[in-house]
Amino acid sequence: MSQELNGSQTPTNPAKEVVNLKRKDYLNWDDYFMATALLSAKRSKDPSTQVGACIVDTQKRIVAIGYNGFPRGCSDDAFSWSKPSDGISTDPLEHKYMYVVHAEANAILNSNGTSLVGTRLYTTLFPCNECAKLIIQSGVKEVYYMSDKYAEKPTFRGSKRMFDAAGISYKRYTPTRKQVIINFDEIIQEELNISLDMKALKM
């Protein structure tokens, strides 16, 4: 016959306390997504400004990434990376602005038809007015950015005006840690050490 357990009694088989060995210094979600945008920026060949973007859905899944660069088929060596202030040429056809696809636009185009409605975009630089149009039209609802160094330029002031009108929230992101180090050699060295340990055990 079963007996009810009251406050003065203890169970005959108390649950064993679990020792939690979970690592404490893991990346939080926002740092992870912004770090992905920063890593994407490393792919850019732009000599002055490398920008990366990462789009995340409501389930915290990365659905697209992008960086600033030339369109497919337009060689990074054949088209100019110069800008007017470089003093190399006064011909607009010799300036990068004619050809570069921005990181945010590339991320949206790289979504391969996935719906971006309700998503969040992480970018290393606040979007220009042209990218803002694409962000709004694609359904992105939140924008997190690291730098807003061109905030006073009309093209970026126009972005904020459109975001405000369309109800797109935007916020400068402050990371919780100063750096994220990706060390390929650490993995290689770890495998080497394990291999040496295994050899030593067999001796």
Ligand SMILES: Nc1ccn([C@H]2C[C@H](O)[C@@H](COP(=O)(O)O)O2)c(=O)n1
The other form holds:
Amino acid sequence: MSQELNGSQTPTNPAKEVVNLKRKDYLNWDDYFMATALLSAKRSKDPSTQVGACIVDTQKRIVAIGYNGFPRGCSDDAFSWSKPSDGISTDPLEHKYMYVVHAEANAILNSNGTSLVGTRLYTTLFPCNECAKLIIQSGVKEVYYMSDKYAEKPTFRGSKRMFDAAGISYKRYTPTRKQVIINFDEIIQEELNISLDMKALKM
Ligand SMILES: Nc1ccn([C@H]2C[C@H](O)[C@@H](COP(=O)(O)O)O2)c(=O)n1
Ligand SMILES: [Zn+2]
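May I ask for the structure of the form predicted in complex with the named molecule now, the form predicted alone having been displayed?
Zooming out: every chain and molecule, the one shown earlier first.
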């Protein structure tokens, strides 16, 4: 028996199945933002610890990224990446700590005037006390970190104390996958294969 539709009804076909080719292994948001922080860290020239940070707004838009490096104009060839434990020099002016801008600080500076109020910061290393001050003052509300390897150092204990007082939440991030691979070669090869296929088809 056929049914008549009145003005407020729309025709539906419950028997029809939607063929959905949506990928299943796409990156989830958190892995994507932490991977962005990790990719950013790859820009760092620090020989011992490369740090990356990525700041994301409530609409899941990346508003800033940064990594640890020397300030603009302070060339990596003129300033040293050594540190006291290297035994190269005892002069603090020869150590990286005097000059390096931390990843989180660089990310905040790179936000270029965009409000960071209510944002979330993904960082590959827990923020130090100096970065914690900037994070708090710029309005970042949440911190996701990968490593807390310096947790026992007073500067890192100090940041937790400030975060607790300021109501900033901080959480160690556990990725949902083992790796994110970016294989330039594979992409180039795929394009070569396609153009070879096209040529073969024309012949
Ligand atoms: N949250 C942090 C902590 C440290 N950094 C930077 C500062 C140095 O370049 C490096 C640490 O060097 P290490 O003492 O491990 O030889 O990481 C940062 O950007 N953000
Ligand atoms: Zn710092």
